[in-house]
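Only one chain comes next, encoded as structure tokens, the form predicted alone.
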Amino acid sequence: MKATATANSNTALVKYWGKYDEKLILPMNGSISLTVDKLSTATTVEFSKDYRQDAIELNGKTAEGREKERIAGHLDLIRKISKSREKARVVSKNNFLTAAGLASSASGFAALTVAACDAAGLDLDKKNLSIIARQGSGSSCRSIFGGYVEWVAAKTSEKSYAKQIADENHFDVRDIAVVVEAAKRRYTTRESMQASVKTSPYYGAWLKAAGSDLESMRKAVIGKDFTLAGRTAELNSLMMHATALTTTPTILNWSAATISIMHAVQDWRAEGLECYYTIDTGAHVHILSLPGNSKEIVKRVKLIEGVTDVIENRPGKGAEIVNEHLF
């Protein structure tokens, strides 16, 4: 009744923005991501009759409030599926910033799902694990798989799942995660999406464009076309943020350093150093490049004011059970 899993974060190359169903986390549009290898979460889950209530520890601190409710609710879902009533102890650790727009909930709920299902005695394939993970955090369903992953949009739970387009060895692209000085986000991703669906005048245009971007990204990944992948990811990111910026109240998570990096990437590309940026829901930036250019890009981006860390990622593997427990 005890298991430990690790899961990597993922960077959305074609993003989802908005939900058809908030409770089941069914997306309004499909998405495609790259699972990375350096941003990860490890989680140990133990179910026992000796526990009177769920005890949850995240990065050395006891989980409280909304954070605890989300995790306990996800454990309840897994208990329902496994027909168990036993409470759990959960210990989870990230090796990167939490709640900063680097998809910590994606790796976190993927690791939690895989560990908890294994500890509960459930023998599930990755498709079904992704369906369960999705109900904790939408983007976590993509971290169940390695490499390039598509999350299928649907109006029923069993039809909205993640699937692998290509594994981590198919297309060697570097995702350079650039961490910048930034204020804490005023709204969670979930709150931001809800507001955009209701108030952004551009939301309908976003949905139309996202469908076209999915086709382009699938073609780029399968054909190993970096230029098409980069152009699609960068424009898709800008369209998502245009939708967020035109939400009431406006959602602006960028910092001065974010904008400096955006300008720098465009300048470098004009010089012949091909790279592209994509930004999720925070101020931090992901720069996409081919392996041969990554060293120079890392060197240059470290010189930009406001940059606090730079992490070069390769395509990473999916969530998996490991033998080293956290308690």
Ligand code: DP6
Second form
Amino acid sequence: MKATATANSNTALVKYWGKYDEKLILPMNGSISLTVDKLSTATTVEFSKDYRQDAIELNGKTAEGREKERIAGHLDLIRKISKSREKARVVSKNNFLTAAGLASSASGFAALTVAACDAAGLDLDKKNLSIIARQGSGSSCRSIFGGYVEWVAAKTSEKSYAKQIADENHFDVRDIAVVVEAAKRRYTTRESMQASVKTSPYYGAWLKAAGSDLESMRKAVIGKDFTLAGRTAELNSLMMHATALTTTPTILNWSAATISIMHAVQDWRAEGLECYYTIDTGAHVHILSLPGNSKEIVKRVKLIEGVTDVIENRPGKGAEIVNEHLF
Ligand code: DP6
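For comparison with the form predicted alone, provide the form predicted together with the named molecule.
Following is the full complex, with the preceding chain placed first.
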């Protein structure tokens, strides 16, 4: 009744922004991401009738409040599927402590799902694991798979799953995660996207753009067309942020360094150093490049004021069971 899993984070190339169903976490639009190789979570889950309540430890600290509720709620879902009532001990660690704020819910809920389902004795394929992970945190369903992954938008739970477009060996793109001194975040991602759907006058335009970006991105990934992938990802990120900025209340999590990086990427591109940026809900930036240009980009981006950490990622593998337990 004990299992450990690792999962990598993913960077959305066509973003998920808005829910059709808040409880089941069904997205308004489909999304495509790249699973990365250097931002990962390891999680051990043990179910036992000896445990009186769920005990959850994240990065050495006992989880409390909203964080604990979200994880215990996810364990409840897995207990319901496996028809068990046993409480669990969960120990989870990210390998990117210095880079707090980089999509930890994606790797976190993917690792939790894979470990907890295995510990509960469920034998599920990746599609069904993605459907369960999705209900913990939407973006985590994409981390079940490695490489380039699409999460399908649908109006029922069994039809909204993640699937691999191409594996991690198909197309070597670098995702340079640039961690910056972050601005204060006023709202969670969950609150932000909910408010965007309700109040942004651009939300309809976002859905239209996301639809055509999905087609371009599938084509770019399959055909290994970096220029098309980069252009589509950058514009898609800006469209998502245009929606966020025009939400009431405004969602603005960029810091001065975020904007400096956006300018720098444009300048470098004009010089012939091809790269593109994409930003999720925080202040941190992901710069996409081909392998031959990444060294130069890493060197340059480190010189920008407010940059605190730079992590160069390659396409990474999907979530998996491992033998070494955390307790
Ligand atoms: C901007 O998956 O963290 O990173 O489903 O509410 O847990 P919940 O949200 P989450 O949202 C990620 C939003 C995004 C875009 C993306 O990853 O596609």
